[in-house]
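Just the one chain here, the form predicted on its own, laid out as structure tokens.
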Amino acid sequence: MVDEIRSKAKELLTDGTVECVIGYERATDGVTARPLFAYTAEEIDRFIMDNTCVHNLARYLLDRKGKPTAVVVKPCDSRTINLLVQENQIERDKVFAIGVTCPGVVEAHWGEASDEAQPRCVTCSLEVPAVYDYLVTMPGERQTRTGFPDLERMETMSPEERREFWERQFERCIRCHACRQVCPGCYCPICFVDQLDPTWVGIRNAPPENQVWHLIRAFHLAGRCIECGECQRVCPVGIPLMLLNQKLAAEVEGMFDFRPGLDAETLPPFAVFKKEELEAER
């Protein structure tokens, strides 16, 4: 399966059809993954894919607007191109989507890797990747799909448990913004908690503020969340973020019916109008 990625790769250097191919290469810890930005078939030679291939490699596009380039995409990672391509953010024809099935990516961190699946997988409904110009098929039986087990057990809470929840989790948040830097969703030029002029969010880390900064981002990204989990995933004090999003991609497909991502004709439901929706609310 890595030779089968290594000669597309190679084959889409050599004859042109993009500058650059974005895969993974082994950390230095000899353990993990890490992107690698492959511009000479001797650095492809350096690509793998395993079950610690845990980034969401479709995030880096945004940095190469106009450049054609290839890149290697899991099932929920490949929705990032749909959603990008949908905001005109990227251009699909100078994008080569390595579409790769997955099985599941485990918990890594640095020296170790786990045997256990990472929550994205629990809940990821994708066997193949939404799209790709290219699919290679990675050994391995996939993860079963268990729902959504801890959104499940937060909807048994009651309001003020919930509230007293969500609390604790904000009073540990040092506002590093880790999670609004790794998101494919979160690409304003300026973002709203860097503003000077109004100023939304203050520049004090404490519960009230970190409370604005998670719940504003989390409904900016309300029907575009593409679920790949990487916001948790790099949050350095265990903030468990899918649930906000969880929460809200849950609502948005039970009142429209859409999940962000599957496909780049369908518009968001907050980016269009249909009259028959204002009427079925009378």
Contents of the next structure:
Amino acid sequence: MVDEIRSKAKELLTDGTVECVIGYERATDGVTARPLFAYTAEEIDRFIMDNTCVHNLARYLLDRKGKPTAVVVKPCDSRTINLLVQENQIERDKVFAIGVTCPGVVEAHWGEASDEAQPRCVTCSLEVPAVYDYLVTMPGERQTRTGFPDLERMETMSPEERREFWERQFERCIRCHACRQVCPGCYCPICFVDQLDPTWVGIRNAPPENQVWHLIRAFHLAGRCIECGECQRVCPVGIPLMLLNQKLAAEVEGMFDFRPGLDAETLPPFAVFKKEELEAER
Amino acid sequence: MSRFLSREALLAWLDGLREGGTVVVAPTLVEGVSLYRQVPVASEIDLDASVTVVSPKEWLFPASHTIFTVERKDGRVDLRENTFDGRAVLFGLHPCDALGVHLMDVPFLAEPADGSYRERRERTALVGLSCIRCRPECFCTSVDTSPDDPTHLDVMLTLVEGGYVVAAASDKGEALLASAKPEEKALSLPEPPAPEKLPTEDLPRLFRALYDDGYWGRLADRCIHCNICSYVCPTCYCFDMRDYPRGNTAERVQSWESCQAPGFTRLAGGHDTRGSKAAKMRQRFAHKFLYFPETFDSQLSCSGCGRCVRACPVNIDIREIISDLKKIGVSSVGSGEK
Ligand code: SF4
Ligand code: SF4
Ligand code: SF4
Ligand code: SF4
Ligand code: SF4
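Having seen the form predicted on its own, could you now give me the structure of the form predicted in complex with its partner chain?
And the full complex, kicking off with our chain again.
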């Protein structure tokens, strides 16, 4: 399967379709994967593809605006392309998507790749990328969609318990903003946390500021989060951010029957206004 | 003969210090994450912690910290410094983290010293734990320390059967041990592990020669500039300051900042001296292997703890960078041997 990716990638470089192919290579721990920007055929030979390839490489398209680029995408990652095309961040014809069908990826952190599927994979409903220009099949037993078990557990907690739970989580946030940096939907030229005038939220690492940071981050991604799970994967102190994202995704899906990034045509609920919504409000 | 403290005697000593008013800051598991925290009781210390996720700099140089408060009242302005007048023990530092503290001391204690840092530093004793195992990402022996090195510590503990061999490494440490009740025992210390050795000799010169190399841009391709490496690092000390005005008072707050953050080097007028991804990426390593040694007596500003290697979400590996610089440098600028 990786041979198919390599030969397609070489073809794209050689015929000048793209200048760079973004794929995966083995990391220095010998176990996990890391992104590889390949500009030459020799570099392409380092590509790998397996269930440790967790990163959402489509996020890097934001760094390569206007430059013809091919990118290896799993189904969840592929939604990024639709999201970013729809939000006028990238041009579809500058992107060549090498889609990979996906049986699910595992929890992989420095030095260890477990057998455990990532939470996003357990709840993922896509087996084939939502958008691709070339498709390869990653072998493996497919995970089945089991709803949102963690979320369902949260729903049984009282508001008081939930508040206590989140206060405990946010307490250890070091406000590195890595969850924002990795996110394909977080591309504001100046993020609200970095704005000086007006100061929406201070730089202090303390409960009130941390809560504001987390709530606005999550809300700004409601109806836009494509559930790639990257924010939770990168968080150095293990804050379960996907619980917030999935809660909001479920609310948006329930209210508007919409999940972002599945196609590039359906307009997101926050970008359209329907007269009936006003009626419903009354 | 060595001085020996059983596990229980060690915890009792720490609890004794704590009851006497000393703050004990040590590795604990916070929701499963290994972090330095002030512990309410010594039994909460994770004695088996290897390298914590975030470094112990959190105590001496907090993630955020009020420097002073000013208040306008009855026609006058009062300025109150936020002082620390207690005593603290920073417990469980591995030798790399002790070197990390030293590498923070270098800029912060150089005159004019950073008042808040100096105050905490002077009032804190460093109790270390020598390493009986090392992790694959450890490289302390390449940067001027080693798994059993007591330099920069006040007390050094070494794990042996049933407890710890304890040794004072400074007068401050000897004084701290006055309340410990060690037994005298004939014990031999375990053989320390041997971390990977990297080609760090001549690094600043190589770095200077490769300053404008295309290497940095290629490395930066996959960096998401997420700040994690700086925030977990024991030797990254950049910070930001903001004032928090509220009615008649204002607080001046210091918080960690990173060279990878947007706007870190943006100047008035909008110019950014480290605007490209490549220049940003290079900055972190240039600080450690070029600017710092050029400014402070040839010391590299890295403790070899490997935290950034473990935590980087896209595997930007400082060990690989050191080896790469050596490789590219030798082929393009010569070996440096006279
Ligand atoms: S919020 Fe998290 S899961 Fe959602 S798109 Fe951003 S990084 Fe991916
Ligand atoms: S990545 Fe984790 S620690 Fe960093 S800002 Fe996000 S939630 Fe906080
Ligand atoms: S780097 Fe050295 S001192 Fe630090 S944990 Fe590893 S072996 Fe111990
Ligand atoms: S942790 Fe890695 S990705 Fe994040 S800023 Fe540092 S080098 Fe870049
Ligand atoms: S640069 Fe990396 S290895 Fe060096 S002290 Fe900082 S975190 Fe540790």
